[in-house]
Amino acid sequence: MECRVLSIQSHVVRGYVGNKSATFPLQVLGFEVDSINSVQFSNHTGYTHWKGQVLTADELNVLYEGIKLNKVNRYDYILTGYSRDTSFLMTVVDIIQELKKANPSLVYVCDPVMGDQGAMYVPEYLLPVYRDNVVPLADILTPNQFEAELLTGRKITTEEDAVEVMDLLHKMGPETVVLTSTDLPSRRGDQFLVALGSQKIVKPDGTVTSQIICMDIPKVDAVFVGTGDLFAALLLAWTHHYPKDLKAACEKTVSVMHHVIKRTITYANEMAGPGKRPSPAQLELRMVQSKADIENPAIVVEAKVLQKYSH
C-alpha cells in the first residue's frame, strides 16, 4: 500500500534543513514525499551569508490549487516544521482541514517550531495560532521543552510536570506527544539529555490505552541544524511501522539520530583539524552517508516505559 506524505517545510540549496532533512530519510523508508518549500534559501541561516526567497500564503495556495485541480490531493501524512508568518500558517491549517476531510485517517505530524532554551525565534504572535489552530489538528506533536511550556502555559521542572504537560497537550488534540529534549537531569549523568513521549490511543469502543516513555540520549558538543526536522520525519516513519508502540518507534528514531550525529561530528572534526571548531558547512548532517543506518538502525538508546495502562 503506497504511503504519501505532504511535507511543507523550508528548502536549502546546500545542506540539510527542513524538507532537505526530511525527504531523503522518508524516501529511503519507502514513503512517497510531495514537498512544498516554504522558503528557498542558498543555505541555512547559521552561515555568515544566506540568500533566497520566501513563499507567501497566496503562492502556497496556488501550488495546492494545482494539486487539487488534478485530483491528486489525497495524502496519508502531512508534515510541517518552521514557519514565521501568520497568514502562511493559517493557509497550512486550511489545507490540513481540507485534506483531513478527504481522508479522515490522515495523520498530521507537527513540529511546532517556536524557540528553545527560553527564547523564541519566531514572532510571539504565532504562539496563539499554534495553540488554538495548529495543535488541535495535530495527531503527532514533537515540541521541545520550551515549546511544550509555551503551548500549555506550564513550567517543567520535574518528570511529573513533563507527564502533566504531555497530558495537557493530549487534551488539545494530538494522541502522540514527544518532548524531543528537556532540561531534566538524566539518571545517567550530565552527558545525557532526557526526552519523553506519551501516546494515548482511543479505541472504537471508547477504551483508552496509554504509554509513557523516557529516554536518556547521549549529548554531543556541537550545534547541528536540521536535527529537529530529521527527528519529526523519522518519528513519522517509525510510528507508521509501529503505530501502537511508541517505545519501539522512539528507539528507532533516536538511534538513527545518534548514528547520523555521530557520523557528522566525526567527519566535521576531521575536516576542521585538531583543536579547531568545525564550521557550519562542515557540520551539515551526513545524511546520504547514513542511508544504511536510516533503513535499519542498530538500537543504541533504549526507552524506559514509565506508565502503561488500558481503561
The other form holds:
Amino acid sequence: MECRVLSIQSHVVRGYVGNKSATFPLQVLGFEVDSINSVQFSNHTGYTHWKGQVLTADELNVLYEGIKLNKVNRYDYILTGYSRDTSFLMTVVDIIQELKKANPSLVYVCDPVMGDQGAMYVPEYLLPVYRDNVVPLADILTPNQFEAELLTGRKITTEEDAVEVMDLLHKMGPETVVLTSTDLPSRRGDQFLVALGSQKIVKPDGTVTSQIICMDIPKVDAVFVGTGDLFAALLLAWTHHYPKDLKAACEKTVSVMHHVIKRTITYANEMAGPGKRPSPAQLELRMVQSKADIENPAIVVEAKVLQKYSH
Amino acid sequence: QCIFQNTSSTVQKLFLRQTGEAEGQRGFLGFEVDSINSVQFSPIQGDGTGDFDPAPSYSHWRGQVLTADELHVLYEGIKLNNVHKYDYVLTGYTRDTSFLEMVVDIVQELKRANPNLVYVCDPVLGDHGSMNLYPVYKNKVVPVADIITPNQFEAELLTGKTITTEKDAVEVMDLLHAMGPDTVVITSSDLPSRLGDRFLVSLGSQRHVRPDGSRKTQRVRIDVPKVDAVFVGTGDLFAAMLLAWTHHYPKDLKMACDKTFSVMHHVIKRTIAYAHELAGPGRRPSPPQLELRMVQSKADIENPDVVMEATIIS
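Structure of the form predicted in complex with its partner chain, please, following the form predicted on its own?
Whole complex next, starting from this chain.
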C-alpha cells in the first residue's frame, strides 16, 4: 500500500495529542505520514504547566514551499485537527486547495475542533472560517454534537435532528460525516453515549448511495486528551480500507478507541492508587502498548444501520 | 521505558540527515518516545553548506530551527510537571554549539534524576567535520555519553589518532572508553574486509566491570555489504536500533550488533530495491526515491532475521 498522508497538527514532547496521536497508528497501519507540527509544546495544556513554541502561518508556508519546490507535494490524504489561529487555518485552506489541484482524488479528513459540552475552547471567530472555508473542502468530517450544531446552526435533541444535521453538513461539502459523540439517550442506558455516522456518495451518473449508522459507546469516567485526534486518524485508515462501508470503518475505529481507552484507564487507575483520581500525566493514552489492537482490532462495538439506499 | 530524544524533524519524514528518528519505529519495539524536535524542515537540506554527503540531496529545503533557549523552555515544561524521569536519552545531528551545550546540561540533570539513565550519542561531525562542534563533543558531550556511534572519521577526530589497522581501531575504541562511554560502535571504516572490497568493516567494543571489580572488554567486528547509493537517516536509524537492542542485550554486544546490523540491512535492501524500481533501469535514484522504506519495514524492525553476524575479536 503506497499511501501518503500530510498531517498538520500539534506536537508535544511528552504524551499523545495531535500529531503524536495520529502518526504512530497510521504508520503501524502502513501509511507514510508526513507531519507538519503546528506547535511544539512540552505536553498538552491539561497539565498544570505547559511550555513551548507555535508555528506561524508564514512558517507553515515556508515548510510547504520546501515540499513544493522539490516536487513532492502529492498526497493521498490530509489530516487536520486543533487550531487557534485564523491566519494559520486560512493558510492550511490554501495548501489543501493546492494539493487537491495536484491530486483531485485527495481526501481531506477534518476534525473541526471548536469545543464541547456547549462551550467553545477556541476563539469564536474561528467558526466562520470553519463553516465557510474549511468544511466545504473536507471529504470526511468528525465533529462532536456541539461542533455540528455550531456549523449548521441547528440544535440536536433527537436522532431525527442528528440525521438532518448530518445531511446539512453533507450539503456543505463532506461525503462522510461522523458525529463522534452526542447527548442523545442510548437505548442501552446511561452508561452509553450515542455516536452517528452518515455517508452520502453522489456518483458522476447522478446515483446517490447513502448509509446512516449509529453506535452505542460505553462511557468512561475520565477526561482523555488526544482521543479525538486518534479517532480522526483511525477513521482515515479504516475508511481507506472500507471506502464505501461506513459501518465497517466505524466499527474498526470505535473498537480500537475502546481498547486504547480501556488499557489507558486501567493503567491510570493503577498508577494513581485506590480512590485517587488519575492525573493528566497518568491518563496519557497507552498508545505504544496498544499496537496489536491498532493493527488488528477485535470488534467490540457494532454499528446499527439506520438507513441505507442507493438510487 | 522512556526516551528523551533530540531530533530533527522534517515534513517529509521524521528525520533529517543523521539526526532524529521516526518515533513509530521505536514505538514498534515498545519504547515510549518523547521527542524534542531540534528543527522542522521540509525535505533535507542540500549540499550548499559544504557539509558532509557529497551525494545529490534534495535541491530545496525550508524550515525553522530551535534555539538553545527554546530547547530550555521545552525542557522546563517537562520538569515543572515533574515528568522528567527518563531511562534513555538519544541525540544526533546538531549544528549549533550553544544548542549542544544545552543538551549536555539537560542530560546531566536527567542523570541526576535517574542515575541509571543511558545516554546514546551519535557524535555527528560528518566526514569533513564542523570544527567548532568538535571540542564540545570531545570535552563535554562524549564524557557524559554511555553509548556512542561514531564513524571512523569522528572516532579519529575525537581521539586524535588515525585508524589504519584493526589494532588501531581497538586502541581508538579503548581511548573512547577512557573518555566516558562503556559502549562504542565504529559504524563504518575504511579498513579492508576479509570478505573483499564489496564489504566495509564496522567494529564495536563494550567494557564491563565484573562483580570482583575487574574489567572485561568484549570486542566485535562486522563485515557489512556495501551498497551503491547514499542514504540519509541511516545513522539515526542505527543509533535508535542500537539503543533498542542493547536494551535487550545489555551485556552482549555481539547479539545487539547482530540484530541492529541485520535490521539496517533489511531496511536498506528494501529501500534500494524500491528506489531502483522507481528510478527505472540505468538511472540513479533521486533523494525522494531513496527515502528509507521505514513503515514498510515494520516486521523486520520488530523481529529481524539475523543476516549479519558479528565476529568476536579479542
